[in-house]
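Below, in structure tokens: the form predicted alone, a single chain.
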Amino acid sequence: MFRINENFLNLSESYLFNQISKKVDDFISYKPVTDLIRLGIGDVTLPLPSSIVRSMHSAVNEMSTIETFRGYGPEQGYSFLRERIAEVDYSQRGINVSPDEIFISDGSKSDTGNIGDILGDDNVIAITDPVYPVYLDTTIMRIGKSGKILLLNCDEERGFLPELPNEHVDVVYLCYPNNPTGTVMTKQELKKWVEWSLENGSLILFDAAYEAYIQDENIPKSIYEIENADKCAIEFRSFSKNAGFTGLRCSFTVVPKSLMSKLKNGSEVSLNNLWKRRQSTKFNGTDYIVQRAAEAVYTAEGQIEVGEMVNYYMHNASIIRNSLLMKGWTVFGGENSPYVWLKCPHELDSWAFFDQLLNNCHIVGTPGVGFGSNGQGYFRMTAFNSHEKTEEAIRRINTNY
């Protein structure tokens, strides 16, 4: 009899956002409504910027003639995009990242989950709690529920930031600006993690998918702003939230060539080479048309347009944050992140508040407990909607609470 990967049986029955969708579908079937406001899943709502659309049209036209048609592209991504990323996202900010350290992919969700393919199963993995579910779920898929998974408590007392582990850890997932709490790390705080990692021979998996939303100049947009981070960290970036690519799927991962691991025999191996080998085997590359669209992000016009998109959503975040603070609620995030993390009123638990918002206000958010036990009693709202619907959502909350 064939066997399955029984680690999957250790996962919750369904992914968090599938649970939310089912509850919403059940609500609509029982009480049909047309004025539902969705501030739950982090999906963008604005259309693609015009410069990106034009670039896609041009790329589609290229695919229509034999002279410019393209089939399989390089698994690591086309040089035209990797070079622009290296120049604009890193070199112009004083960070040394070369194009061959950049790997284009179809989403940070994929890469943060797949990175475990090049890591050993004996590693102790530290994951913050609360956390973006993909880190924990994909780790469980690979190694099961065991003592090799360490949850780092991130609670209100600590400002939802993790403390350095007191016990041995080989790999740690860090996401800043954070999903779900919207909190950020200062350069000094992140420097402590880099120094800890170098001292202990540990690896940091740094998810910077929301770096475009950072407004404070003292908050690092890249972990490589910290000296020697290239020797201990892999960075994940995405075009989903800054350029509206949730439907196009494009991201990139930086694996520095200076990032090495020791084998049992004492010799060293390059993680850059391992990731390149993994991608070449399991991934045929991101669509040419999509990569041309991503390239347009780095044009002068594209930079203005994506900046306007970010500002639009940050205005929504400010509406939510400031309005809830005026009510006297405890609120985190919303200043350098499109996520607002709030303490549920009246000591409600996360799902109870979800039900109240859905039934009384026709608003969909995300229960904090879905991100981990430390999220119980908290709730996440996103800024990814129109100004009008965001303002209407706040009006409904003010009316009912």
Contents of the next structure:
2 protein chains.
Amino acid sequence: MFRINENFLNLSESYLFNQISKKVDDFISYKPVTDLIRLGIGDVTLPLPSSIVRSMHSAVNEMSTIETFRGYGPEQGYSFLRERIAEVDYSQRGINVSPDEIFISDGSKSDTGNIGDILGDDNVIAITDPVYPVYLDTTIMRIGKSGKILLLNCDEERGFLPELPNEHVDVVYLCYPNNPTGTVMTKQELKKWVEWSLENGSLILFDAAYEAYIQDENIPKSIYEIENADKCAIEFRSFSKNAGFTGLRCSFTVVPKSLMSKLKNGSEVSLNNLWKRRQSTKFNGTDYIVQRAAEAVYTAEGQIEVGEMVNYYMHNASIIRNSLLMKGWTVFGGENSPYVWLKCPHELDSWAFFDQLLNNCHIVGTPGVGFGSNGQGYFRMTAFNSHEKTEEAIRRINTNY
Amino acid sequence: MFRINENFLNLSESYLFNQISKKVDDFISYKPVTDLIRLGIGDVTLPLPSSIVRSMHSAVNEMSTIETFRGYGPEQGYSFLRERIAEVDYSQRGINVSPDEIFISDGSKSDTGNIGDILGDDNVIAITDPVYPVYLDTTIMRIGKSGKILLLNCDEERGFLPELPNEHVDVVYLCYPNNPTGTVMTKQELKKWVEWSLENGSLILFDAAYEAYIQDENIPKSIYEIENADKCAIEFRSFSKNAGFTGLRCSFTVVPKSLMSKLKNGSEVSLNNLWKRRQSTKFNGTDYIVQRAAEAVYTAEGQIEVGEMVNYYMHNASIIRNSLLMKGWTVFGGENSPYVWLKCPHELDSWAFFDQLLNNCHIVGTPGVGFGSNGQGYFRMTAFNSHEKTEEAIRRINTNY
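Rather than the form predicted alone that you just supplied, could I have the structure of the form predicted together with another copy of the chain?
Below is the entire complex, every chain and molecule, led by the chain shown above.
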């Protein structure tokens, strides 16, 4: 009989957010409340800005006439978009990334998972704890729950930042601003990781999906702000959170041409070539209309509009952060990140606090333990709701705690 | 040093269609012709029908107001689309497929590649020769060029259809109507494969991306027309070729709930559950706007419009087929498929004929050998150009041969 990939049997039963959504559905079917406030999954709520909407209508029209219709696009993405990204996200910030180092795709979730396709199964992979579950789950799917996965302890004592590993590590996933803790790495801190990586021949998979939320100028928005990071790091970026594309699906991954791995025989292999081969074989490009939408993000008007959206959400983050601090709760994140990470009150564990918030306050958050055992006793709240609902959520918390 | 997936080193240098496009670019830069006719890559050229365009404009508008904005959708796809597929593509044809057996994704190329994620690396995989290169390349990426890949000889003598394997096979990729040969499997022929598969505990990966082109009522459009195929087959379908979505990206995969694999300890595992876990972990759903576009395919107006597109292309297929037959050339396909597969004239090999056609006729086709060694000496032409250009291509061939 044909065999399945038995690594799947080592995964927890369901993906965290499916588990939450099942719990919420069960609650609603038992008690049909209408005033639920969702501060759980990191999903945006503001509509797409008008410059982006205009661009999409225009792209839909292009698809409706034979002269301007577009079929298959380049698997790596259209150059009209890759050139804008290289210019605005990198060149204008003094970083040298060329369009052929940029790969447009349908989401960072896909890319941070699929990147494993080009890596060897014998690598030792380091993953922070707590962590965005996709890195861990996709690694388990690929290499199993073997001794090759090293969890980097990120606890409150360490400010939820990982320390450099003492053991041998080949690949490390880093996500800053961090999901779920909202913590950031200073330039100095990130420089330490880049230097460690260059010394050890390790690869950094850097998830910068939340860079738009950075307010502090000393926090790097890209790992390539650090010297020589182009020789040891792949960077993942997304249009989901800065421009509200969670329902449209667009992201990009930077694989520098200077990033090489050495084979046992000493010859060098370019990761840019490998990823290009992977994407052109297993992916057929991102929707043309969505690539035009992403292009609009880089117009003068688009930049102002997405900036306003980020400010809107950051206002919510500070409402949550400051209100909970005022209650004397222990709170992290929310300053350069849309995520606020808090210690559950009354020493509650994560799911117990989840249940209390759901039952008593009709608020959906995310239990910290869902991100790893170091998340036990912590809880994530997101800034992605309206000002009104965020304030109402705080009122309910103040009434109940 | 971190290691790459060295299976990539066993792949041919570049994906076939990238190779062709490089050859064409080189030709044009050397001789800047303006009358090139593309009958190479299987890409559509007709604009999207008006029912689909209307539906997309309306979905873009929904994304522009806070009341109707949609963020993350279900990873498996919206039920409004899955229900229409279950109804129109299956139930109305007497096939029992439920919406939770249908997974919407961004393309069959992704899914036929990614499906390997849930399969064991110790399976023996059978792949036809010639074949759509994605099956072979993604299998090599995953398990290497080991003895576990069995090529099924599909040559002219066998009508380009595979015979049942004599050796043990765990998984077989079948694509009918076939890309590249345009051949089809009758119900009787496909039944033989389903029975073989059930007897041997094998899995059939059935790519039905071209089912809309089937004219003959005795040719199955879905493998589930064969009794008990739901216990041994996964089916891939696409909106690319029937509805012109090559630039929009939408497809779906059917994983029946009755499809099980047995572990060594005897317990059964549902492939539907595995694929759901894979998709919810490594994929974030298909663009909402594109799912609304796909939904419009199933309206009465949409069905008429996409039917007309298919007829348009099939008219081209018959122009190519009949004209080449009249020249006395040996021709396959083009009757239930947008692909015409021909024996190169004057015993030319595939790339030599490619070069002649490009240089002398300014026509781009696809060399059969790019699909496998049994394709050597054959050539694929597609029906996806305009009537005018297809007729002009035939005129040029008639002048030169």
